[in-house]
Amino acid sequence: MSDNSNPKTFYIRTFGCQMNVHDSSRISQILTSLGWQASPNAKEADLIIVNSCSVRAKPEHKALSEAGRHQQARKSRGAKVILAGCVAQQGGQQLLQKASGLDAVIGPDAICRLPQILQQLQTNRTPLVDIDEHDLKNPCFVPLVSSKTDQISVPVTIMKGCNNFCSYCIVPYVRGRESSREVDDILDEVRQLAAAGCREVVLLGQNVNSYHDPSGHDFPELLDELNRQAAVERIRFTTSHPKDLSVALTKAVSRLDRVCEHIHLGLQSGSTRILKSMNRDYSQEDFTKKALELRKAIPGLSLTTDIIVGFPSETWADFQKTLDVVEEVAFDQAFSFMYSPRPKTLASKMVDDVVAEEKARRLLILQELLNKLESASLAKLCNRTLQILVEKTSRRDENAMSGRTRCNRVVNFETHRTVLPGETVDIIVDQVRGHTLWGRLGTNNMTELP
């Protein structure tokens, strides 16, 4: 790929959600284990690997065209082009005559086996494509180890897989059947990853509510394990069935410190028809019962959520009782979509009667509802001093520092002294601009500089 009197560079581009990020970094830290280089720019890379999304269409072939895109500096100079991640694992052999022009086509759990796909990669004339699923005797977790980071919150798988199958679902295809890190896995990991700077973890799963480790302890026990070990200031979780979300988590979020007042709890839609059709298992009932239950049992608790409008069969009334249920609960903040059939998911196979132009109404008038309910949420938060974790400049003002609060709120805020990512300030908010916060110092903090 490269000759051996220079280091050998890569590229990664990532789609996709927080899942992928993560194995990004997982594949950038093997790679840099053996000896390679990161590069800023797919130009000058012998290594270019896509690390695709399948959940909904636009991310995959926004991805299938990358990897178009890197033909010339396979011809003109020999550099790699690997297709990763989910659209890989889904597509499989077939993708090599799909998007021409891939040496590899390797799942989310081949990460595990890079060293050996890159050594393959030297000798193989043909494409390379190893799409193994993970079991439980072999569960391929790839742990981030660093002895220096420069990211203040840094993600932990802690399970992968799903076992749900919603119906318009592709995860389950595309990154198998649940399988849970023994706790004591994840604490040496974030043991590590605090020694090394991070100050917050995320941790992440399909599925969290349903993690059960090899040993039997359950989510709300690692929460419980990780608060007591105290390596880091904050801990955070995504992402929460609603069908598995529990008394011992709800009181778990509620009393442990370290534990932030976030749940991302994914709705999908407010009917409880269109939920059975979808292969939720609860009804909008149990639904909106469990999130007022988190309202009232967690001070301060900031509730977020997916939708997907225009799900096949959709009506007008199906629409109404979603935004019905989004009023009342008022989530602070959604992802939402329109519905795209996924390959060998169930819904591929009902009828997509909903018409683009009907799902784009929808969605606009729901995106409506949702932005007004997070300016309400955002206006409550307006004239309080909150708690900052410090993560960076802000990219809106390179005069100002950006952190998060513990809600998972960006704040933005003027400095009259130097304040360095890692560092938890009180904030006094002033303002609210789009969809951030913006304050100052408060008077705990103000120490000049001389």
The other form holds:
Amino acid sequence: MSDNSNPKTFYIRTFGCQMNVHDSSRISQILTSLGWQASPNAKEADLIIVNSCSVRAKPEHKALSEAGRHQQARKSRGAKVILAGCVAQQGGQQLLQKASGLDAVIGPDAICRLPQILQQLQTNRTPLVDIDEHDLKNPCFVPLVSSKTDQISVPVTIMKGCNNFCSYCIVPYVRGRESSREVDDILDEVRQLAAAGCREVVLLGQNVNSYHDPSGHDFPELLDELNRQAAVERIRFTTSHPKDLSVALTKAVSRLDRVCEHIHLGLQSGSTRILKSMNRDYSQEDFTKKALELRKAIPGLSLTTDIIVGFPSETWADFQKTLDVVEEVAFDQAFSFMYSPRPKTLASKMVDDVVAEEKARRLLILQELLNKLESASLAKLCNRTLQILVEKTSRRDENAMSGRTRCNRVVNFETHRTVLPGETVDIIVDQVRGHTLWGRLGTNNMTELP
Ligand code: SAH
Ligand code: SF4
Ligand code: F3S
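Switch from the form predicted on its own to the form predicted in complex with S-adenosyl-L-homocysteine (SAH) and give that structure.
The next block holds the full complex; its first chain is the one shown before.
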């Protein structure tokens, strides 16, 4: 690493979900507070951090090969390479043999100890491993707070870990048991974020519906408090587990004006037999009933989901049931994946008997249906006036601004007057281009959500 006369620089490459993206922001915050400077590329960086995801084999391999790419930087100029995140937590000490050229392997809970880890890296020559999990009674949530933020929408961790042990999923093994953060701590962080210029918070947890803080507050109560006290315009949350989705939550989303009309509810499979084997604890009928009730109770709701194809023993008839549920619920958007066996999980002991070509075929068929439904969902928003929270200049057109609807749809619009990020504007949607809506400033009488 460079000497004290030059500012030390760091580069972070992030894989995986919003939790990892958020963890990377916290790592940046800690490093910046210690005098480090962020660098947009790894070429000159003194410290290279690969924040990894192990939810499927593909992102795991990508992270390991990314870490391997920086060998030259280590050898030629003494850069340090840290493998962080879920692959690090999963592999621990063994990774030092498997992926040579790592200076440290640190799990998600080690972020709290980053200052000490950096000190050790400066003095120690031997690689360091820190995959200690947080104390459940005293979990460490590093809040993301600065006096000013240029981010309009900021994630806020409300809970960590997961107790569900879905049979395919590695997350409980790499993120530990579930623990919820105190309502008052969350309120404090959100207040500070609002004072720094943030306009929207996204509450993060693997299963926000089972949020239960140490003082006994549940998730709908947290939403109530935030809606009442927090000076942000919008409140979002992700993700919800169907088995824990309560009437109280449905009521909260429909009643609380700052809470946006978007729920991400993982279906995973439409076959009750497969759901059982996945340990999801709901049937096809339970899911469909809850989803349709949500649609009825919350006008304009965007319902999104995750689906896995090719889980062990999934037959064509099981897959057809998934297509049936997808069609009936008419998801607005979805992420879909081919099943990938993960170490330690229950499903990894089952025979992975749907061959890769068949998984790919099912994925293609599913994605065709999902695309059709997404287009229909977007078309319904055309010619309507939608409230957009402006986030930034559009990526596709530098004369256009970009923002999101309450139901989490990106809308671009050209404008002749200055519109600043953070403003809320009315937009008449004119057209759909790909997965993006385009519109213009103004209102018409079509303001009701479809
Ligand atoms: N806690 C979230 C999911 C987090 S993981 C929830 O329950 O909704 C994100 C998604 O990755 C899962 O919803 C699932 O669809 C997918 N996934 C997880 N493990 C997988 C595996 N082994 N193979 C394929 N997809 C997987
Ligand atoms: Fe994984 Fe299931 Fe937990 Fe989601 S709820 S993180 S899919 S174990
Ligand atoms: Fe997220 Fe991947 Fe870890 S999905 S919790 S970064 S395994």
